[in-house]
Every structure is written in structure tokens, then in C-alpha cells.
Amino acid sequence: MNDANNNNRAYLRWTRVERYQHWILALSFTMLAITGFALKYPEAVWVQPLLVFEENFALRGWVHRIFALVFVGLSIYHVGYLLFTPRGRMQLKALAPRRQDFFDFKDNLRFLLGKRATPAEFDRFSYMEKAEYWALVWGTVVMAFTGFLLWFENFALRIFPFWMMEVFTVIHLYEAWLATLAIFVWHFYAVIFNPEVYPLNQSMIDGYMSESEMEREHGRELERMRANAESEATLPTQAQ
């Protein structure tokens, strides 16, 4: 914990390694979305500047494949981070769905409907953040599987009938639409356009959340951190 400039205590939310993972994910996802939709909709006006470079070089396809490898490489690293580092295992445990998430959803719904005076308190990750994370995991598996089969078509045709390639194409396209809309509608609102965090949730910039932000978004975790701090403060000091 550090002291913020406004004398409001700040709590570490994301380490530098976790922030690097997030920004590599953001860059690779953005480039995959742009180049992927450019491949699917080459007649679109915004795609035309890319076609200028494609007389002798398939720019869209190669950039798409390069960032697909970056995305998959990051995913493999992330799995290793979750499984083989103490911090990663802590994050994975916190991301696991729990029965409490159901009660948090119920309390939050009652608050939104005006049947509860105060909003629900969340732990390190709310049920909304967990849903978004595991949707990303599922989407990554689907997109990587179908994408590599479409990339290595000759290999795929040794295993699957030709008509399955059309099925993989449709799945890849609509999963891409689903993921892109989830980012623009759900994630961007949560970290940018939500009036409580606008113009930006700073935690992915400097890694910290203020005490007021923690109380609003992760009240249950904040209570536990305060209790742990009080317990450590009351422990007897060892003899020198």
C-alpha cells in the first residue's frame, strides 16, 4: 500500500507483470479485430487504405497471423503465470466462481431495482469481472482452435470434411463479433464510460486503486485487508 497524492491510501491492484499482460492483450486483440474484419469485409471504406499495400503482399492476412501468434503466446504465458507463481495462483483462486457470486448478483439486482438501500459489496473480483474473464478464456480457446484450422486448411481437411471448414469460418466470425462487442459495450463502459470511473480507471496504468475506489468496487476485499493490517499491527514484536 502507498499514499496517494491526495493523502488517500492506495492499494495495489495489478502488478507490473499483470499490467504488461493486459496491454499486450489489448494491442493484440485490437489488431486481430481490425485485420480480421478487414479480411471479411474488404469492400468497407475503412479497409481501402490497407489494400493499397496488397498488390504483391497479403498485408491483412500476415498481420492477422502475426498477432494471432502474439495472442496465443500471451495466453500460454498467462496460464503459466497463474499456475506457477504465488501471485498468479492467488489471482486464479480469486477468479474461481463461488456461491457468494450468486448472492452478490441477487443483492446487486435488488439495489438496481430500488429494493436495497446500498449496492452489493464485492471481493477481489465481482461476479461481472469473473464472467468477463472466463468468457475471454472460452473465446480464446474457440478463436485459437478455429483460427489455426482455417490457417492450416490442408492439415484440417485431413481430419474434417470440407463442409466443416465453413462451420469453422462461421464460428470464428461470430465469436469475433461477440468478443468485439463485449469489449466495446461491456468492458469500455466499466473502465471508461462509467460515470464513477470516467475518464479512465487508472489501475491498469499505475497498478493502484484509491481507498474510495476500493470501498466502492471491492468493499469485501478492503475489509479483509484492513482486518489483516490490524492483526499484524497487534502482533507482539520479537525480542531483539
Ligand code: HEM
Given for the second form:
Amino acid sequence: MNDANNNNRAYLRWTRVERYQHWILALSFTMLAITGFALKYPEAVWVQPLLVFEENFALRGWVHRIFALVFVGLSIYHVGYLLFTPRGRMQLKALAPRRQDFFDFKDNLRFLLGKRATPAEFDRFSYMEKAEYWALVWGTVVMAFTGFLLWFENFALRIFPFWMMEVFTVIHLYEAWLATLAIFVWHFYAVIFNPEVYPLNQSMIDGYMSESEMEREHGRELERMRANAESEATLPTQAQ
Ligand code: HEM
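Alongside the form predicted alone that was just displayed, please also present the structure of the form predicted in complex with protoporphyrin IX containing FE.
Once more the chain from above appears, this time first in line as the rest of the complex follows.
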């Protein structure tokens, strides 16, 4: 059961539009990984259903390209959201790397090594979440750049020598491995398999985090929220 429903206070972590962005990203990334690795490993059992029409219709290749457009379209929308909405600008500011992240990293390491009694505290985004987010940004640029050059090969060959196409393919493939493993090992541990959140951190479903989840994962932000709430509560209202 969602922890957020057990506590009397729940904190909004993701708005509806942010959750939609996340799920479109998850769907398009998964489809790109399946159809991309299917090209690399055409003999694999799980690839066979994708290749049934291959003689008449390049289903796998089309699905890869269609979801590439969804993925890149979403990325462009996301940049607009970050730059042109007040909530997006707030999120972008919170995602910016800061000196405090190094101190948090040090505190966390010391805690994990048993040299610190209390767990490290994090703000709206921990240094791990920031690293994951900016790795995704960088990975998207690399995949879109190399992917479109592979897609529009004739155009690419007007600019680059032929051997560079091999290089783009290798970069595309290894970045695909890196991204897929990062999602499976790192992201899935953080939001699913970590015993503290298992079976799922549900904030990306209903948008909310419970007070105890906030304390554990975003203690510094929670303190600030409480302080703001207190100072607002003590402000004189117009009626007074
Ligand atoms: C961002 C936009 C992307 C574009 C425009 C794109 C485009 C392409 C193109 C044109 C190819 C080669 C031909 C073909 O598939 O028929 C390809 C191959 C591939 N793509 Fe993508 N792709 C993108 C993102 C991704 C992502 C996110 C992944 C996986 C996480 C991925 C994994 C792969 C793999 C594994 C291959 C096979 C590489 C090889 O043959 O060694 N692609 N992609």
C-alpha cells in the first residue's frame, strides 16, 4: 500500500504534467531499447515476433524511428517546460549541481562506511538524482545526434567520411548499453528494489510523497517547507 496514504500529510512531488512526461519517456525509451537491441541481436528468441513481417515490411526499423521521434519530441517539450513555466524553472534550479552536493556525497559515503551515525540529508534532488538526470540529458543528445545521422545516412555522408558512420554506430550501441544498464541497475534500485521503497516509490503514479518518505529522501527540502509553512502561519492576515 502506498506509504503516502498512511500518513496524514502528503507532499506533492510531481505534478500531473511531470508524471505524463516521465511515463512517455519510460515508454519511448523501452521501445527504443527493444527495437534497437533487436537489430544488434536478430537471432535472439525475443526478437522473432518483431521480425515476422520483415520480408515485406521493416516493422522493427519503423517502430525504432517512430519512438525516436516521440523521444526527441518529448525532450524538446521538456526543455520548453523547464524554461517557460514557473514550476519548470523551479525544478531546473533545484536540479543544478551545487557545492552542497559534494558535502552530501561525503556525508553519505561516511554514513555507508559506518563513520557517521545519522544518514545524509538531501534537498529536493539528491546528488544521485541530479547525476542520473544530467546523464539522461547527455545520453539523449548523444543518441539523437548519432541516431539521426544513421537514419539520414546520405545526408551524413555529405559531411562525414564513410568510416565515421561505423564510429556513430559504435557510439550509439555503447551509449544504448550504458543507458539501459543505468536504468536497470541504478534507477530500478532507487525506485523499486531498495528495501526502503520496495515494491515501488509511488510518487510517479499519484504525485505524492508521505512525510516519512520526505524525511528519509528529501529532509532538507522538508525542513524548508516546514519553516515556510510556519512563517506563513505567523504572518498577519489582512483581516487582523
Ligand atoms: C534518440 C533518438 C534515436 C534515434 C534517432 C535512433 C536511430 C537509430 C537508427 C537509425 C539506427 C540504425 C538503423 C535501424 O535501427 O534500423 C539505430 C540503431 C540502434 N539503436 Fe537507436 N535511435 C535513437 C535512440 C535509441 C535509444 C534510446 C536506444 C536504446 C536505449 C537505441 C538503441 C539502438 C541500438 C542498440 C541500435 C543498434 C546498433 C548496432 O547496430 O550496433 N537507440 N538507432
